[in-house]
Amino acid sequence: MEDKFIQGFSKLSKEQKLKIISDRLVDDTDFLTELNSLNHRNPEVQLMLEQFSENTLGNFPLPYGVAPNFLINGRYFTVPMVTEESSVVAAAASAARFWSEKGGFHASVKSTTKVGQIHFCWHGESAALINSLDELKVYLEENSRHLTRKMTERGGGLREIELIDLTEFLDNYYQLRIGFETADSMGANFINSVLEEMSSLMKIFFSRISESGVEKEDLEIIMSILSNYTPDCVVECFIEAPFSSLSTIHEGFSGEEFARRFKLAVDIASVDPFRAVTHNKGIFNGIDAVVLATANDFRAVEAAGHAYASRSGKYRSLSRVELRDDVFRMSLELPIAVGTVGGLTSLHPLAKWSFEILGKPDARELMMIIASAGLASNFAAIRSLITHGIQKGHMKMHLGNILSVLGASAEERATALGYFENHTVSYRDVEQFLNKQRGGQ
């Protein structure tokens, strides 16, 4: 990609946004081709993509669409986001170019560590368990690096092996909490079967130390799995400005006082739980978008997000505001496990030209572009909450679906956006406004 703002992006045609992303990749071929070529009438291509699921009847399109001008570390980015909701790339793409004038955001991976885990249930002596600890995890490590060898050629791999002893909350209870550096790849299939092979080694294991009074029956593995929670996997994004550049926001406040208010209203979120979630489901709007857009498992990092937000013991915002010697800092901190190689980020045609937009980031690097995605969603929707309110923009991105509800013509389309410009956006104003170009039918 090339890295430089590109001015007046929204306004140009479909045609000229195309060619403004496709002039920009180091190599276009197929990228048009790919693009017009998801539906039922290319065969190769269906084919494809029902081998991604189970029982299916055909596709089901989402937008796939792109916000420009997103300047992070120093560098422009223009993000691909998949969403069905009205004004969530809008909202993005304004809070990008808003920020690109006052340094950008700034974003930094603090730790990169993924977590399996091995449930089983110990019946026997519990000094008997941890005095093996030791002999076990060299045993496990030792006899599974035919699994992990060429994971960990490429930087990732094991990282420790922790028992933890829940007998408190459940009768026998204990567990092996493994991590994992997986490199670029999301690592789940990599991580579940090492698992599964040391759960397998487990049982091994304790059926050879005997003579030292444990007995294999001893050992009852439940299950070995992979844990979406990811608190070590956790990257951040902040923006910040003086409150003199604010002042330009809305008529109403000065830049302190719409510093003062924002943050109130982050605040809120960090004490209200019922606001808390509608705040963080803004954040996702942002996440959400670039990780379907990249196929990567968007349940996956909304479990550990949510998670994240209630590590406290209560469930709380995902950012935070400071005010300090008249400058304005917002923050984003949240865990997210995405991957850039394997799975469905190499297979999906459209993911694959998502990190041709992108530059070809490593999983680092796309950690910190959805983190900032993320704040730039928060940021925008919080101003439009304090200042003229959600739905003046809301419903502004939404006429053109009531339009196309009521069956209007291209014609009182453009009659109606041309109107709405200066008018309150609801169903009922819409379908009077039609009704009235129509002569009262």
Contents of the next structure:
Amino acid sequence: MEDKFIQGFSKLSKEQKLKIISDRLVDDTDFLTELNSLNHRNPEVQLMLEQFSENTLGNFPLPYGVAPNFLINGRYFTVPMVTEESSVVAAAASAARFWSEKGGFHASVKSTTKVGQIHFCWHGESAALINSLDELKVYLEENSRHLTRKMTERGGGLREIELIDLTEFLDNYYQLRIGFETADSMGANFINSVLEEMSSLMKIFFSRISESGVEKEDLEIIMSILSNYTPDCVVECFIEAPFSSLSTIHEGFSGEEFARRFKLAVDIASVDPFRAVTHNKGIFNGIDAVVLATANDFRAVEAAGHAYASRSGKYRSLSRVELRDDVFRMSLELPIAVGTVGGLTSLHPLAKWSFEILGKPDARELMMIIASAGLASNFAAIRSLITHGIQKGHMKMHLGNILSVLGASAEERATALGYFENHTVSYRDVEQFLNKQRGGQ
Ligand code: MEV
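Form predicted on its own already given; the form predicted together with (R)-mevalonate follows:
Once more the chain from above appears, this time first in line as the rest of the complex follows.
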């Protein structure tokens, strides 16, 4: 049935919403059965899941897997990953195993400061704004303490408050850029609450000093919101090994040859944005999967990562390779703003278990684990690309998916896997193969 405008959809009950949507489908019974079968067995948990979002009809499952054997700073981790893409977990796990024999991943957190912004226009004399800045900062800090006290007790809170003059780009446009430490939480709610409070306080502050030449209308608050660009919340991670230990990776390549080709592949992603985007996508295959498994905000992490990749003015690879004194060193540096408390981290029924599987890391440890998963994914992708290509592994996984869709039995699956070792995989070919097995055409 054709779609038409639906008045007041959000106000309807779940049953009413389901009825409207399913009435438009050819096979509504199958749709409802499918949705029902995916509901959580515990109605309270189901209700909680539904309340995470709006207009919820049911759950949309994604595979939840683990990549074991991640040796990070001398400690082993089993890393939970949520991804729909075949080969991502296998690739990360294989790179983790490979590097576990070579000292593993070395990770460190460079900084953890996040940024909030109050965007405003100043319609008065700029000197009046600049001259009141010191007093304004003290006023904002003192009067927002009821919101920052608890965070300060946890080691976080407000950091620097800066006035940024952007009037050369937009008439009268300034911002207060405010640094925040948010301890083990991602901190979005905390930062946004403080910013909104501060923007109200700014209005009061300037109306109070109006006697000293500043007019009430000089200040026009536009908006107050955290920035998802977090270039001062950065994690660094590297792997390194002598060339000689890379000689077993691919028959026909010495360790040195492998390292040289590998570096060239990464350098290409530093000079060509078309390649850089795909290269970085490979890094985010690992990163997003862990960010999702821990119920963190993968859009925020992605957005910050891509902006960081452009910090030189050109979009580049987030990872680097150096070859020095017969040693291969691959490193990754990027901003990762995540939390281990707050948000959905303790509410999502599986995120809780992800933290248990990871041994209850704090936010800094989680940053290092996520970066290691990104570096592992990147290493595995480049390793395949510069040797046998990625289609070999991908197609094996793809074949598995096609066989599942076509309802192949265990026996049919085994025969198909054998046959397609030496034949190109396509949906049509696999379907024809199964049909033949089943005595059809
Ligand atoms: C596929 O999901 C990721 C890769 O394209 C990454 C890359 O090209 O580096 C294999």
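The shown structure was predicted, so the numbers you read here are calculated from the model rather than taken from an experiment. Definition used throughout: the rigid core is the maximal C-alpha set that superposes within 1.5 Å between two forms. Positions refer to the first chain, counted from 1.
Once both forms are fitted on their core, a CA shift of 2 Å or more is seen for residue 405 between the two forms.
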